[in-house]
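Take a look at this one chain, the form predicted on its own, written out in structure tokens.
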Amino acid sequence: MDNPVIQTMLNHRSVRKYKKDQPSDEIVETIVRAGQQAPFASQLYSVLLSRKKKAPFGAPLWFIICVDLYKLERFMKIRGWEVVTNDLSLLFFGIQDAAYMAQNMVVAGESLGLFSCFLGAAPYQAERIARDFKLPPRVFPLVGLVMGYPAEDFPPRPRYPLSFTLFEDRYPEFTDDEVAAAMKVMDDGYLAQGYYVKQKAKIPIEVDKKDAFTYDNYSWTEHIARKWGQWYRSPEELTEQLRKRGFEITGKE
């Protein structure tokens, strides 16, 4: 099936080059308008955007998509009631609220030709993001998200195949022939666009374990693998990050 939307969600590309040109204002809010329509629990969520700072991938539109306590609390002390919900709930009902409105704004500016990427290293800079945006209290910046017109061309990368994605009724017990047939998909598929060789974008293991790869046969599992396999081993950076922004998600007393 095929529609103009269909085709848009399908072309996606998280695009690491962009023009000079700035998109205009009505542009820009017609864009964050377009997020605001997503699904919400309490709209837990603010916007923010920088068009003056030097932006990642020379792009001209930086966003920052917060999780946002701050208004709700205010409005909560208007109506004469104080936040008893506990600070881990409200923090993932805020991810989703915060989420699903970044995904709508990618949609919404690629439908007016602008491509974007996200840029997942926020939530470890919310300190110095709070300072430069002077964020209140209980503002926890989620995603960053650059937006500008492409000056890059390439296909959308690989997906895994729906047998490895949607499961109907009950999930699967996989063999390790089905999960490296679902991983064939995925490196091959970056190894023809020659993602990894042309980023130089390899990470270097950090651990006691031989590097068997090059950049013949290096792609997105041995790629993720790294990634998760020696990064963030302690949660206290990120925790201690939420708490300097009032968020405390061991337990209240």
Second form
Protein chains: 2
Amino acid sequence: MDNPVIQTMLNHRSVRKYKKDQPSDEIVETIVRAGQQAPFASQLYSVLLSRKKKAPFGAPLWFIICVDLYKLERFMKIRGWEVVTNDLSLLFFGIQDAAYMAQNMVVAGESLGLFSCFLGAAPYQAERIARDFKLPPRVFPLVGLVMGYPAEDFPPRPRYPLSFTLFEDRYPEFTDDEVAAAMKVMDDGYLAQGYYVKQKAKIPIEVDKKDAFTYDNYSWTEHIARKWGQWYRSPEELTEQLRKRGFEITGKE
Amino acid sequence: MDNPVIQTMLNHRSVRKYKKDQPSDEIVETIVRAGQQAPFASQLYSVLLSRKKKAPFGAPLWFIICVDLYKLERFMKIRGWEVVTNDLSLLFFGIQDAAYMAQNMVVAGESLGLFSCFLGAAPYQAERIARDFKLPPRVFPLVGLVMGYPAEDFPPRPRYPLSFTLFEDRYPEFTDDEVAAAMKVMDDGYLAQGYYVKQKAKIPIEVDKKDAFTYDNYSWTEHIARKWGQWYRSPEELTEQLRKRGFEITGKE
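Here we have the form predicted on its own; I need the corresponding form predicted together with a further copy of the same chain.
Let's see the whole complex now, leading with the same chain.
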């Protein structure tokens, strides 16, 4: 069950420190071409690249993968058609198209010695990215992806046990003990790597709640709980960015 | 720039005809494990598997990759937290998590000789899938993925030229001729493979518009235009499925 593809995937790490070496144009094009060959609904994506701007973590390559309905609408116009599909459905398909291509880029990069890190905040910076790259309407930045040769090394990060991920025929009724066992795999795994203490990544508690954690016991489940327990309360921030890019998820105006 | 990973990706095909051979449990587990190791926001996914039900295209494996907030909420409760993040943002992150894992599964499968095909209608069948697999609330079926050993062979399908996909520093102002050139690559590529005539896949025109196409000239851009020019007009079908699974994208009730 072992081969270079499986090995590359199991060896994945999100890297946050890069060498300055600039990958060649040929490498960049190979990675994007491998991305393009992913399965798609309608190739509803575009890839932005910046090699001049100072990228996060000092990466030489800074991609932003976008959901792109503009190209679709341009060619549909030439064919005498107008998009009638609602924007929410288009986003569901477009996000998948863009993500399938992005993940191929991640793995293709790693097969060539380039590691990467997704930057999930792009949707919340859509207006600024649109201005920087002069995006036409109906192009929405989904995710940033910095890439380069790694200047740090560490083992792959832990994942849930397979029994907490793959469910045949029916979704199990988990007991609290079973949930706690899956949490422990994640928490012990990150603690053993000293991940949060090295990154100084502890998220402060902003609500009325005592912080019972030090870097000795602060790990993945507490970290993730503090994100989704405190951040992004209102959908307005995202719907506003979508609206400015020409997307109305609750129906056309 | 060539290696087994890039080769596997460039060789991708979505297969719609399978041999009956059932892949071993070890193969299935290897594929899902490779999927799990993809980068993620918070492992907001689960993978359903059916090997008993008659799958589309006679495939031996029928996966459904879901956005899963249920497991997150179970462990957050144990940690003394509640999700406050809005559902739209959670879906943006969750769809990406699920899609990154799904695309790793596609490529891992192909490296082991198993090909696959995404089935995009899962979100519109969410209620039925939830009943079949006894899904808890806050688990949303994103995409089906049938997989098996291929019983058909054909070349990889065409893709947009790189110049219509990768944009450095700024998004180009395409002329109609440039758009038409990208369309021609797709249309000529699919016509040369006889794709639509073999699949008998022409989409009927349901609106007041003359059908000027035969299988001699019906190709990718016309096909795609007929989808998004006719299907899924209202977001209600999708928001209703989301609502039944416990997602309110316009804000909690």
